[in-house]
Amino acid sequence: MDETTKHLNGNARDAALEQIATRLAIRAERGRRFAELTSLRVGGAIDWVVSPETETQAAALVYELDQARIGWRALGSGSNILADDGEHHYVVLSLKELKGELEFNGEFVSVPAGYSLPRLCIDVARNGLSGIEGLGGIPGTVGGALWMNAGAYGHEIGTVTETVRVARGGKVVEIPGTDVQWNYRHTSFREGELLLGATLRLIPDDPEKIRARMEDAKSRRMATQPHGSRSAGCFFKNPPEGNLGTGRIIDELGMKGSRRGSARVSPVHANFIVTEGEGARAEDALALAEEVRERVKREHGIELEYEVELWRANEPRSSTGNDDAAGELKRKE
């Protein structure tokens, strides 16, 4: 395809994202760039970031969008994605608008995806629901830790969740807990569903109770990852066998503080990369957690798995589902 197919090809994509986001009242963007929007800070320019507002609005857009063979991505808070540093030509449908209220009955609470992750675990704590105060201090978003069955501190987000509602036909679809597959930072979502909230079903205990589990796993991850940094939290996955997590394993490496240009390896925590400095890359990051595969590799037999999501610019994109996200939730070690 030449330049000028391409050009032509683009403005009736834009012609025709502007009147499905018109028609619908949904904000449409452009000039945005993915250091704008990720917890790494860095990637390069988006097309257009589009921002629904409620899950009926969501669910419609997607599925226009899908009819228009136009290219989505959905974002979280951006706390686990590395976007590389070209033009991503694709629309990024931002989730963090999609928040709403939670919905209180009994032992069930309903939330919205685009609802703060530590928020929901202070709300259901103070309303005396316990179940996932482990997963506290994960950055991102529901519907991320619903993609990728957020984990911390022996609390998993699909061990709880009764439905999750989804986007099919253009309609807010309910589907039972029971029917996602709830694996290891990895569920049975595909490419292409919206999540767009879920029920969660909680155990009633006393509120003060529950406080106090939360401040034991604050205390501990204060002690052990890295506040303050750009990070995307935990880089790797836990390899499926062996004692040793993925960060002991690089430490014993040597290879804490190691650095490729403005990305270093947390010398607080080895299964943490982060950038530094005003206009950090996302090419540095990836080549030194390509270096850190590389050496465990080398050195163990093992093949880390990341447990960030990679997005490529020059990948093609139909639609796809919710980043975790914002892992943007994961376990951590």
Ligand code: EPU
Given for the second form:
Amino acid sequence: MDETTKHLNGNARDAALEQIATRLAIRAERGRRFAELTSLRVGGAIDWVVSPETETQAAALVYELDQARIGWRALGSGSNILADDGEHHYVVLSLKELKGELEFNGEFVSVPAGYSLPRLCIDVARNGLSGIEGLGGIPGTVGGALWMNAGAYGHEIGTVTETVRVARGGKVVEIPGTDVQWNYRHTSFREGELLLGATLRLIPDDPEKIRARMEDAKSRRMATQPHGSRSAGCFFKNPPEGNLGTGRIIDELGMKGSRRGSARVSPVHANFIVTEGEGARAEDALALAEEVRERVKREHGIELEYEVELWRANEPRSSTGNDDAAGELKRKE
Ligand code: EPU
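Alongside the form predicted alone that was just displayed, please also present the structure of the form predicted in complex with the named molecule.
Next comes the full complex, and the chain you just saw is listed first.
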């Protein structure tokens, strides 16, 4: 394919995207970078960022993008993502505007995907509902937490999820939480599926007791994890076997504080990689992560699995498996 064809195809894709966004009255922006949209503050240019404000709008949007064969990926607060420094030629569907309101009904609470997880934890505690207070300090959206089955201090979001709302055929469809496999920091949701919200079933308890447990989790987190630095939380999963956690293993290898350009193994918790300085590079964080993996493999024979999601600019996938000339593929498997 020559450069002219590439360019024309890109223009046709852009025109189609603009039409869809206008028709659905959804904000579509150009010129954003992952460095502005992720907590690691690294990552390259994004073709388009679209920001639906309601679940209905978001469901219609992905349907139209799929019909037009325009590739997309959903982004919450970007607090568990390492996007590389390349040019990302797909549409980023930002869910941060999909905040809506909580709806309480007895022990149930319905929450949109873009709602802040720490905010949700505070709101349900105030309403005397327990079951997620351990998650209070995770700086993500509810959608992101559902996607990866976020967990901390004895709580996991999947455990309390009664139903999940997903986009199917242009509509909002509610599926039972029991249809989803909630594994350790992983679920059966697949790329190409958009999570719009959930209804959680919590346990009534004294708001003061819930708040005390939330404060306890917060102080444990403050004592053991870096705060105020640019990270994506734990970088690797803990190994499935053995008693040693990844943080402890990396720490005992003396790698706390190890550096690669703008990336560093946190001196506070060795399973956190932090970035520093203006113009920090994803490349540095990735090189450092690979160095850590190699050391752990060499010295312990353990293959660390990434806990953060790696978003590669040059990894287009389609539902058909065919390569698309402009690389504008549906990011579906
Ligand atoms: N440790 C060290 N050195 C370190 C870090 C930890 O020796 O640099 C030791 C600690 O002293 C402790 C043990 O390792 O004895 C476990 O550490 P910690 O309590 O910090 O728990 P973790 O297993 O490292 C997990 C989750 C965290 C979650 C906490 C609390 C994973 C990969 N990490 O950390 O989740 O907040 O438990 O529940 O499962 C995340 O998902 O991003 C995340 C940070």
